[in-house]
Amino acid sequence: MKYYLLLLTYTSLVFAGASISPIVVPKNLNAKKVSLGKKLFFDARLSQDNTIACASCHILSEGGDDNMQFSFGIKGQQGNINAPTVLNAVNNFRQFWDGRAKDLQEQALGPVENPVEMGSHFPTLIKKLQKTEYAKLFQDAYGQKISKENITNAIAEYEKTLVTPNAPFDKYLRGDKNALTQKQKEGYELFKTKGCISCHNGINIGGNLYSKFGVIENANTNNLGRYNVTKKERDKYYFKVPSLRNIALTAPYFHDGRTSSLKEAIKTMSQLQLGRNFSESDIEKLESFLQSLTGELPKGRKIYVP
């Protein structure tokens, strides 16, 4: 334990100057593919029974998730892991909590055929969409008929646009020292010196590495995390570190949605990951800083249900 705390102190000092970059709006995307991907994202016809769209679990106006502990799919089935936000997901180094998808396109494959989520089968879905307006839209955007590859590519191209720039903290990083309150500035200093920045850094303030959930104390989770993918003992309870962007909007927190309180989430992390008991004052300052990470949300649209 003492060795770990010494290592953590050293790491905190190293990462105190770690780079956290402002969100950058993507450029040079194919407009036709983005438009097509947006239509697909909000279309419940992608699901077996025409009831669930990507946007059902990723509500853009509410932080890019659904604010539920576990999402519901077709036939009222409930999942067993908290839906991560789709906002700024393009900046994550892997997708899903266990990192099983390498990018947004590979991630889009999962929910469509997951029997608990959309419950579709791509060959059947393609025949279904080919009889609709999508036949012409895919021909216009891709110069070919509908396929699994261009369905997921279009969704991914749209999701690349779902970034949230100009958070107060982004403005602060760009030089506007008045963009944060004094309390938020103090929270940011604590974020660096207490060790939070050791895992939460980079453009997404997270989303760029795996970490064990329960470094210091047992996290009491039944989900084995990365181990479910690799089957390697050393990967048990390792998860992709989530992005902290828009964190004030994405409760409940953690892969199992164990708390809806941001203060409680901070307290949990301080104990399980850092082996520290933050004071109430420190927790309030850290929460205030995290609230400065809310950026400009993208405009959504209504889910299309035939």
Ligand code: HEC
Contents of the next structure:
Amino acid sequence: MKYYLLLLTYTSLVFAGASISPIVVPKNLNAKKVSLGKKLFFDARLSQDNTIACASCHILSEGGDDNMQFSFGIKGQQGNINAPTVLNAVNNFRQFWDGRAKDLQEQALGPVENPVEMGSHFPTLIKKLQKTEYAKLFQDAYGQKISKENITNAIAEYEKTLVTPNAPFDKYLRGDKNALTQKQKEGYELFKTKGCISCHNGINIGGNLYSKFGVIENANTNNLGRYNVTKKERDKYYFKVPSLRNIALTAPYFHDGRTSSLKEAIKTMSQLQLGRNFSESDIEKLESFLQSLTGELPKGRKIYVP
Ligand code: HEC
Ligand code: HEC
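I would like to compare: after the form predicted on its own, may I see the structure of the form predicted in complex with this ligand?
Every component of the complex follows; first up is the chain already shown.
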């Protein structure tokens, strides 16, 4: 109980200063690198058996994830952690649930060589791509032969464009008071006063700090989160706080995809993180507010399978 009061004091202190800012569309990106990165992102040749592209698990039109609890990679293999969205990922302070990659370029190394995702091996992949139209495209964009660095750099440059501006909530933040319904405004008030904003804030409404999953009550997960990277006792069950942008589109929720219901996710958060039991009406208001975080989705293209 003492701890709970302490936490409430702590969250009130923190959320007094926490705020959310609208999505900014990046400018001055190198068009050749971006278009090369887009081609790579949708190309199944990046996988060992030419079946899986980045876009197989990160479907832009569906919110930038795959709407599955756990994704399927090559040879029908299933992973063991929920695919987060690539949309607005550029604004996250680290990449992956446990933050093990410092940026998008470092992140892109992961799936390509992950045996249950794309199962490639960079030296072999580079030889394979060097024999295709990519040789010229890389020469044009980078003035170089294909390398691990420029493959991941191009993908990261493209991912910087995958932002979702003009959500109703962003319009509201910019001064359009009619962009939110009354219910959504009340939901936003609850989001602030009940303490959600102490962890979910900044441009991505999340994505800028780590927090324990299960602050008040045990979250019942066997994934140790950030501890897997640091091996520090205090990092057990800590995860990167996920962005809540486009959250209405990215069920199932949590690193283990334990629920597909946004209401259920809100309930879980209120109990495990805040030790509160919200009324049904408050949960509906919060849900309605979260629905106002859906922005304009970027256009993708068809996955290329040779
Ligand atoms: C087989 C499905 C699959 C494929 C293919 C795949 N991903 Fe992912 N992606 C995931 C999963 C699952 C995670 C979460 C892994 C983790 O956190 O340990 C993830 C995480 C990410 C993240 C981190 C987002 C965040 O908020 O932390 C980015 C960015 C990303 N992937 C981009 C890519 C790119 C680029 C490619 C292609 C090179 C790719 N993914 C291929 C399933 C996939
Ligand atoms: C103490 C920090 C903290 C507070 C407070 C908090 N959250 Fe979270 N939230 C997290 C973390 C950490 C996760 C990821 C947990 C996991 O899956 O490992 C998360 C996940 C979520 C998710 C699922 C996101 C996804 O992509 O799967 C939703 C929805 C969510 N929070 C909403 C809320 C709401 C609404 C509130 C207020 C009632 C709230 N959160 C309060 C830290 C917090």
